[in-house]
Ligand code: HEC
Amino acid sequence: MNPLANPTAQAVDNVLIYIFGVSLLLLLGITVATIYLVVKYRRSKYPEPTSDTHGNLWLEAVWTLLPTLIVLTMFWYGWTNYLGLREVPAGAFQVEATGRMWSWQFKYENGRTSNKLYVPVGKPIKVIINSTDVLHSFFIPAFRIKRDAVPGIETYVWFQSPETGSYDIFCSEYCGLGHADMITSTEVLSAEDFERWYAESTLATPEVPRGRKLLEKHGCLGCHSFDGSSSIATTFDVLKGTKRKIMSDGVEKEVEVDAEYLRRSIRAPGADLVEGFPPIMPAYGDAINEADLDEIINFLLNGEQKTSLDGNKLIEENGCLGCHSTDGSSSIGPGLKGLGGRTSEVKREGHELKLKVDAEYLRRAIRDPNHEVVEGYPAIMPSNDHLSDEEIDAMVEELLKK
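May I see the structure of the chain on its own, in the form predicted alone?
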């Protein structure tokens, strides 16, 4: 990266070059003068002192004022450039960085989170820094920015990248066992790539179920709704286990909506008429084969498929991989490989127990991690009160697959 186009790097580099340059000149001057005096006034030539001078006001003034002026210029140059590092340009893109043992999590204004810092190229970025546990330090060497992450205190840095690329992020303050592994990166993307990434979600959008497609194909959604709203036919909002009042062969009955009822209603809709709706549904007879009919019935009984949370992304973005490995290798916390069905030896309130790793155990471990501590590992995992029940369920489901 060209530091001349990198404003924060340029500010730091200019001060460093000035201080280093002045120090080098002083070193060379003092060294040359020392060598000259040692050679000129060596003992073999002047065995005894010959000068009776007791002071030189001009010389004393020079070596007092000159270093004072040099130090003051260093201070002034450093201070003005420091102010530039603290004055965030107008219109800066804002990201919140949270340090925790031992990972960074980044939260964006649209609610998206990630374990890497994704930013657009050429735009000023303001990073608001905080910590959930101990003292950390947010450090991006490529942009010459470093700031402590202090629990209970909000700090910030800003930078602007002139080029796309990947740049390391470190924690530069010792923060415990996993300090050396608290590494991530700044991913600088083009404006188009960043907009595409920023618009994505941790929600995984599944394909439209085949049962839904078949309902659309056969025109069922022209009369039936999915949102419970009133229409010319019954709603598909909730079907499984509900009761329906029907007229069957002139007799009023109450039946439970199950697979057999739905099969009969599709094949011969005039046989059982739902109270309050006209008998206008056409009979499909053999127009729908058995395989397609099973797909439709299965879809109707299981309800409308909802968008699911991506458990893998949640595990990654919440910093779990900072302490837990996925390949079975030893780490700060128990490995995630083969987690489902494993038996763990834990300590709970001073008592040693053996517990099977199942969904309920994992939910407890995420919500209140230090209530049951796995034998051989420190009680250092932070709680995850910020996660919703749905997010935890998605993470648990994914963990049991590993």
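Not measured: the values here are computed from a predicted model. Numbering follows the first chain given and starts at 1. Only the largest set of C-alpha atoms that superpose within 1.5 Å between the two forms is called the rigid core. First, how it differs from the form predicted together with the named molecule.
- Core-superposed comparison between the two forms: CA of Gly176 displaced by less than 2 Å.
- Once the rigid core is used as the reference frame, the Cα position of Pro120 differs between the two forms by less than 2 Å.
- A displacement of less than 2 angstroms separates the C-alpha positions of Val71 between the two forms, with the rigid core held in common.
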Given for the second form:
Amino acid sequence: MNPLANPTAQAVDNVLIYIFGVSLLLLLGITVATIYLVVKYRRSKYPEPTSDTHGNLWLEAVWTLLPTLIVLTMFWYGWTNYLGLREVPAGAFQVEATGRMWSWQFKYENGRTSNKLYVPVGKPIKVIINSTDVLHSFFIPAFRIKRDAVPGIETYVWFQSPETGSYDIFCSEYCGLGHADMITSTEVLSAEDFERWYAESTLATPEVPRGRKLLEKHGCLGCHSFDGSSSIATTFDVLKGTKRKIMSDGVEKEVEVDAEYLRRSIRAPGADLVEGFPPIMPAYGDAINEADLDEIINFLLNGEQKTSLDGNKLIEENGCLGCHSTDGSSSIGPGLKGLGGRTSEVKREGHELKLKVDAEYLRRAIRDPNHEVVEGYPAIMPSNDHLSDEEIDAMVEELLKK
Ligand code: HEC
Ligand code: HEC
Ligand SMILES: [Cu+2]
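Counterpart to the form predicted alone, namely the form predicted together with the named molecule:
Zooming out: every chain and molecule, the one shown earlier first.
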């Protein structure tokens, strides 16, 4: 028996044990009775028949009704427990599982994807199952759940794990050459670990720039924003290169926003007053040292840093490594090592072509893999319509480095 006690496994196990138990009792009972009668009425002892009964209503009723009742209890017990497998508890955490030749991909409500199923401990998990190509079957033995993944049909299973740990996930429907590779796991994490994993997006977490931290430290963001709203004070998101109408010593002027203007506005906000705003900004005089001020000004002029995408993480989480290796060997698909600069022999609409592997080629190979198919491989790579151009670019950049 599996040591992991969990609701779905218990539902299945209880029914299994009940049906197995009843069957075993019947088998033993019938076997013992048969042997007893065979021995008791053996020919050497009773050469002639000892009875001549031609019917017994009572006996016939019993042996019809009793098995019917027994089978009905099996049905009833199985049915009620089956309903437990189909009725997902309220508040379940949802994940989408997509089967495709030949890997599982999981997609979470916040848009995160992964090729292992990460879930929090102790919470009911609803896995919504579908397939992009052929029949697969989603199977987690530890939770006794198995459900076919059929293209065009959405179905589900649910489970709940009382313990953290790693539990195998299989595809249990023969789906082609790479069927045996459709192995992954569900990683049950503690609530804190899961929170951390879930919040960590495929975006590389950008270091908060020091300029931004300084703005927070000095309380500037209590009045100023970065989102374009300027209710209390001007917004910081469009400072660079803009012109300002200001009152300087009682004279109306138009100035361009540059480092010098910013410096004056921060050190002595009363001197140049932006039109349309009250003179409520505290004078920061010497409260900010020169180095910090430079950093703030630099940050204000160059704006917020753009976040960058982590190509390697995207490659991993989109299941690419289920079919591609990075160690130079080829598996289901060509190896990804040394791709940049290599020449690929591909077939495009029946024509054989030799193409140099560059960023443009890789973008096409990922976006629309079946348009140009590498010689010697089947055209089974799933297309990646769910990826944005930025995500594909980030992967391409990493692939060229491998
Ligand atoms: C109490 C609210 C308040 C705080 C705190 C504040 N400001 Fe201001 N700030 C204003 C207002 C109102 C204006 C517009 C009137 C003016 O020019 O003084 C302004 C104007 C500015 C300007 C000129 C902006 C433009 O669009 O031309 C800059 C630059 C500026 N603030 C930077 C800062 C920095 C840096 C800090 C933190 C060290 C800060 N402010 C803290 C209210 C505030
Ligand atoms: C189901 C298996 C499978 C998955 C998953 C898969 N690929 Fe492929 N890939 C293949 C096969 C097979 C080929 C060769 C046939 C073809 O070109 O379609 C290929 C070809 C490629 C090529 C062209 C290689 C060359 O030598 O010219 C690139 C680049 C590539 N894949 C990148 C990716 C990336 C990035 C991902 C993840 C988003 C990915 N693949 C996911 C199977 C897969
Ligand atoms: Cu499969």
